[in-house]
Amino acid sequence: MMNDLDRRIINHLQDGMPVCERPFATVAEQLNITEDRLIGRVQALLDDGTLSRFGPLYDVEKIGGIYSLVAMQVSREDIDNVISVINSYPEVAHNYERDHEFNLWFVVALDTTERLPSLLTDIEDRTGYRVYNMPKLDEYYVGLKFHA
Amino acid sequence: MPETTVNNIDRLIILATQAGLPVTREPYHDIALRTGLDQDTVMERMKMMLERGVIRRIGVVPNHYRLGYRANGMSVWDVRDDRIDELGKKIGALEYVSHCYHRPRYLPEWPYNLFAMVHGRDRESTEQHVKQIAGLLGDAARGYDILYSTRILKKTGLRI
């Protein structure tokens, strides 16, 4: 279970961490705890799944790559097979099942935009289902913070 | 056009850190050892990437389910094209919306062009949020739906 210290750590570290030799020491001082205690708590929160990652968040589009959201409508009896095909691609970063006729929603992250069409065609060929590519046309907001 | 001004040193650093930073006293020193670069170079290039937005930020990403945000709905809206920019910005500014994008429609089966991820501790609060969005959009929205996630099938970071 998270305690108050964990909440403070999560809220604080979502805002970012300095790039310096001992970043945990700097943050620990602001939180009024020791560096080793902070390191121990961050590792524990990663281990128990409260945190899904620690480190830099890259904007793939600034590296010349692309993210796209892709949707599929797959029947119940085929869904497990289709999921295993989709998840087998390392380029698929996220995959969610949703309660809708469009029941599979996944995000593809590629380092070059040129590879997207062939990847999607490959998924269609292997699954026999149409993919609906829904790349962003405009980004109005991307929030990166959840209050713990 | 997106900037593609990362150099080969940046690429080395990206490859070494895309799965995360080590949780150690000197994480940049560890990355330096892993890449064969020196620590100052690693820190300098990462600061530069932060400035240019190649790195959005360095920190933690919580699992929002574990923080109690259990009702995460993808609200999707069929918004008049001539008003989508103005309204998308307005919806994106709401505190319970974490992502807001304009995306293509696929008529007739997919009429929705505005996507707003809405987070609540239960479906009731998420649905209250969605009602508020409906009010803001007014008759500029011809229809909407909420898609709740029922299973996380995969969740990994960026891999290049």
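Numbering follows the first chain given and starts at 1. Every value quoted in this text rests on a predicted model; they were computed, and no experiment measured them. Take the two forms, superpose them, and find the largest set of C-alpha atoms that agree within 1.5 Å; that set is the rigid core. Compared with the form predicted alone:
- A hinge is where C-alphas change from fitting one rigid part better to fitting the other better; between the two forms, that place among 58, 36, 126, 95 is 58.
- Between-form comparison between the two forms gives a rotation of 17° for the smaller rigid part, taken against the larger part from C-alpha superpositions.
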The other form holds:
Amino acid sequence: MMNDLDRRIINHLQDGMPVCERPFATVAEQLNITEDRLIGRVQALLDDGTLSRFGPLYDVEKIGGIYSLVAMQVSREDIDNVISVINSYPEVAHNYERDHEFNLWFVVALDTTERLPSLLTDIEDRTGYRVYNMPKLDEYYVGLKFHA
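For comparison with the form predicted together with the partner chain, would you give the structure of this protein in the form predicted alone?
For this one, just the chain is written down, with no partner chains and no other molecules.
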């Protein structure tokens, strides 16, 4: 269960981190807490799974890259092996399993659009399963703010 401080931290961090020598100190001052407390709370939220990740989001398309959503139909007995293969690619931003005919989904972020076909072919070759590429057509931002 999140407390009021954790809600305030998550709400504040969604608006961005300052670019400076000590960004956590700057944010901590804005939240009226210490830098060590802020870092400790962010780490605790990561450790308990409340936050799945903490880091920058890059707009790869602005630098000539591409995002793509990819789906696979993987047999139950092979799912752990296929997940392990997919996780071995640094270009995979995240992946998740679903209770659906297409039971494995992941997002690929590449610095050039030309690399996408070869990467997906490589994943097919290594896993033995077909990949279904669904490149991003439009982008939507959905923010999540908590009442503190």
